[in-house]
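The chain below stands alone and is given as structure tokens, in the form predicted alone.
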Amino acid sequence: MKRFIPETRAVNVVKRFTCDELVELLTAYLEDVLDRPSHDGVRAHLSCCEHCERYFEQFRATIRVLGDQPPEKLPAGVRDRLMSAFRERHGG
């Protein structure tokens, strides 16, 4: 008697996330470093969760506004004191 063994092949897999899990993945999502199932899961969640979509849009708006800010320079005296404290603490 022959047994029927279904052929295995890749199918579209979409991970499901809670809202808390999604928040932890947003940076990776924006940097496009998630695997395909996770990326698609984030997109699916955002498309059906109004609160997470709003949070995501606020997150992106914050990055647009603050992302290109030049780093603030420390006054020379402050920098020297910090570097000296660091060296003392780390035996350098």
Given for the second form:
Amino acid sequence: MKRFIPETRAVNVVKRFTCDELVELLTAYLEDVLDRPSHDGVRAHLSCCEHCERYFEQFRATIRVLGDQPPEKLPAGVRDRLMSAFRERHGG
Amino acid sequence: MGAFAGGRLPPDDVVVTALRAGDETMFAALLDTWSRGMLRVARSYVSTDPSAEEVVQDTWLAVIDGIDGFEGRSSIKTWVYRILVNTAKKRGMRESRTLPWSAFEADGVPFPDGVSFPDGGRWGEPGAAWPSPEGEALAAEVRALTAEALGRLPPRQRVVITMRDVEGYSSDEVCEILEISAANQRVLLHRARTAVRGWLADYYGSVKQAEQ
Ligand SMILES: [Zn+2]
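Could I have the structure of this protein in the form predicted in complex with its partner chain, to go alongside the form predicted alone above?
Below is the entire complex, every chain and molecule, led by the chain shown above.
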């Protein structure tokens, strides 16, 4: 019976990553494209490595700040010109 | 604008039919919904705000001229953005900014501050904790710094992080517009995020030092 044990373990395998490997996987982790053992491995590492957890927090804070840029607007003059061009094109 | 106040545009076939029929409300809705993202994307390739505005203007003029020939092989948004990217690239090439192209094409960004793994892949000196962005002044400064950081990225990274993180487009949309693979897109996005995080860390580090 003993010989079945390694197989049973293989099902629950969680990949182990070093910190330098881990920081390279964060985008893939956030995009949810890692295979199961890698995904679980990243999660396990983050839950017990303070440094990587902090780095991950900062990584996510960076993404939040990026999404918080002030809105841009086409200058009114350009917009007016484009509306006229559209109108002219359609014989208005 | 009023007709689509929720920010949601109707399905493509409705949009295209309306544009061909000269529906001004529809054209205005597209202009107001997409132009801000288009300005930011254009800026990834050209050097000044007026240049970016001209790229966006020329793109819309091409859309007005070309809508009758639109074949629906991609979404209308992808079609418009591809025209934009091509227009911006050409223009950027003409301006060729001040640095040689090779410098822009290099995607390698040196590992930023505070991140070093001398000890068998473990952290050497971990970065300091960031202050929570309480005051409005700090938040505004961080926003400005982030805009500046985007400007320092190589164009391919900049355009991907702009579409994904600043404008919130999906990975599928970005891959389709830029005609790159999902894996390639992810690498560019990751490098860009890593670089921007590094510059923010430098900034927070300097704020902390100033406080001491
Ligand atoms: Zn770690």
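From a predicted model like this one, the values you see are computed outputs, not experimental measurements. Residue numbers count along the first chain shown, from 1. In this text, rigid core is short for the largest set of C-alphas that superpose within 1.5 Å between two forms.
For Val23, a C-alpha deviation below 2 angstroms is recorded between the two forms after rigid-core alignment. Core-based alignment between the two forms gives a C-alpha movement of 26.4 Å at Met83. Look at Gly67: with the core superposed, its C-alpha moves 3.6 Å between the two forms.
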